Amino acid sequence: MEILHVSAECYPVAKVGGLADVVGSLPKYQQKAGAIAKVVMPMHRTKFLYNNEWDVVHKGNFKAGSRNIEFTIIKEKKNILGFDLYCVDIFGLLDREKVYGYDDDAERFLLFQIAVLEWVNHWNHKPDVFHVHDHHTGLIPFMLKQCYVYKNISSIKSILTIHNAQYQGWMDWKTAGLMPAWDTWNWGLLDWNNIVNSLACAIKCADGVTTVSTGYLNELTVDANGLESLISSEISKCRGILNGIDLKVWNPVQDTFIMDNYSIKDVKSGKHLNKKKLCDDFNLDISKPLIIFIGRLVTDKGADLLPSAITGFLNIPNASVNFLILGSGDKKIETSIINMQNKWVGYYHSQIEYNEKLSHQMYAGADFLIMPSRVEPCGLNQMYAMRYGTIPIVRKTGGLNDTVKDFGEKDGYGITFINASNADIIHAINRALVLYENKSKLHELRSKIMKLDFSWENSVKEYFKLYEK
């Protein structure tokens, strides 16, 4: 079977999020599960593409409206991520740095999935199934099917996995124009209220959809942010898949970003070397439990609720805790994150930027992870954080709550809250500072949660079947 993934993003190519992840992991398990699986995504100008060498494997033109698009597609020569590696290069379109953010990012990605249909066009074969991503590529499944250009090609199945519902990839008509001629009775499979939405576009013409997992595609039909009924009328075609994550590259015994090398045996003596020159890097105190946030500062995250919450535990005298935070986003967020440093010399710090070296160090060495999420369709930096031993405080909902069972339960092992509001951020952090004092049911649950197998074989095994049906 032949699977060709379709992306914006793909680690460490290019990475803004989650997305970059799977892309960047889960074709590598599918192509050791037996099967050939390739990745396509724009070439961003990333300092991947230019520490690494690559053939020209295609060139073509195509029609987008009045202009004649021309494209060139290069292919990775090492195979250095264990799957076949294509970029797309469409002069003054896809040549930036940054994945996302421009004005005319919906002409952008329409035309990157142009040209990846014209080039697939001109195979010598057919991939088994297009597998696209979010709603960036979420327009390929109507083109393979409606435009007449791709006859040829009609039959490759599609699937679509949601990353993130909450972006629909919007455009006008106008812009929805520069696709090659297609049935034009079919009007309604790109319209969503009036307006060409991607995402719902790809849920009523993708052969299969999935959600990341089994939690968000609940929530879904509920909660997507005005598709919910569509959601729901397609049930029937979609499935929840949880995410893995990649056990080489998330392994504290092998991590060659961290500070100290440990496994389940040496859990205790690990975390604390690495601790420590975490706690020496920022001005912090080893001997306080340290509690970090990685990821986006987007309201989504439950990142602007940190500051008022932060303040308001260490305003409490006499509070012993310190607090580390790695991220970049919204700027306003970004500014009462920073603005917190002079105030709380020695108990907070904080880092405004992507760091993936950071946040391995910051894993490594924490003790616990805080994820107060309005919305997180997976989530992996839990799965990251037990990897390390580092135990999740997170908000019951998508993934979080799949993945995470309080330790007050049976068998349970993180913390877990009910609102995304302060006061339930500081009772959560309250309890992990009591677990905090327990040191021997702190090191029972920390051996507990590295044993969790969060690999991605068993959804490896679920997309075949999916594929397979």
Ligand code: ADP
Given for the second form:
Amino acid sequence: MEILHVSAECYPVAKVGGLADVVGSLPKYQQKAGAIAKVVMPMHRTKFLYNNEWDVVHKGNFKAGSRNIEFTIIKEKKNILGFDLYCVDIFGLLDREKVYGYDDDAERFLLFQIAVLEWVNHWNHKPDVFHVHDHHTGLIPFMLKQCYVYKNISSIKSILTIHNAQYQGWMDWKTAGLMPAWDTWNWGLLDWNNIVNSLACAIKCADGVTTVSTGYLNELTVDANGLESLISSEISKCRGILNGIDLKVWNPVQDTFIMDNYSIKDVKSGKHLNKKKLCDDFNLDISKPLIIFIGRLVTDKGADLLPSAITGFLNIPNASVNFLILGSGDKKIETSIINMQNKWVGYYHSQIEYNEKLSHQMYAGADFLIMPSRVEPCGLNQMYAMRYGTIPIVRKTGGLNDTVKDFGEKDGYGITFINASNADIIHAINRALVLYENKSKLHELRSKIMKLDFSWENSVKEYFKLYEK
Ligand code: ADP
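Switching from the form predicted on its own: structure of the form predicted together with ligand ADP?
Following is the full complex, with the preceding chain placed first.
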């Protein structure tokens, strides 16, 4: 079985969020399980590109409207990720520093997808499956089946994984006109509400569709940013497969980013030393419980709810808790999070940036991680936190609901709440503060969450079953 993953992100090559973590680890575990898994992505201008050696494996060109587009496929020489990694370069279009956020993103990702299909069309062997991830690669299942020029590879199956249905790759018909010729009677496959919608098109055209948790699939039938009726009508080919985590990258025993390595056996002292480093670095009080937030500062993650909830706690004289926030995103939310900085020196700190190393240090050094997400397709942070013995405080939604069981329930281990509201967040944090004082219970829960199995093995089996079907 040979699988070609097509994605905009892949850790450690280029990462914006969880998509990169999944595409950087799932193929590795698929290889371990006996398949051939490869990744192809745009050649973003990141450190990884310059720090590694590459072979040029293919050069090609295609017509996009009246333009002739030349592209190059390069392959990382040493297989350092544990699978074959290919990058597509289209001069001036894909070789940029950021993964997303350019005005011509729709065109960039469309031409990337055409280049991938052109390359595979000229390859001397074919993958069995195209596994495409999110809307940036969502036109591949359509083009594969509908564009005359890809007739020879149209029998290759395609699987779409939805990591986040909020973003759908909307595109005007003029941009979509850059695709190679296809039977225009089938225009309806591209259309959703009078606009080209890459994600909707992928849901219609892929042979199978997965979401990154079962809970999220159920939620999408009710609310999918306008696609709920489509998901419901295509439900027979959809299934939820929970993400796993890379147990090598996220491992307190061998993590080179953290201050002190530790395992379940010495979790108490290990976490203490890591917490001390964080508290020293950010002027926080080590004797108090430390609650962290890591993530994109957007309303989907509930980041807008943090300032008022945190204010509620820190307004009390001699606050009995510290907060540390790492993230970036919506400018308005960033400002409200930065504005609290001067008010509570010694109890509160925010780092408005993307910082992979610091994120590891925070998972290791914190007591609790809060995720008040309004939408959470799977959520990886809570799984990373638990691997490092940090107790998750999460809203019961999507993948958070599938992975965190409240410690008040039988066999539970985390803290959950129902509404994305100030009252619910404050209540949940209060429960955390009470738990923090009960040292034996705290230790019991830490040990429990560090033993939980969030490995890829089970999910890899689920993917194989789907590919084989
Ligand atoms: P998303 O919806 O953003 O993909 P996930 O929970 O699936 O959310 O994955 C988030 C990933 O991005 C995790 O690996 C998390 O540690 C990382 N991350 C998010 N924001 C930051 C940041 N500011 N600095 C470092 N890592 C971050």
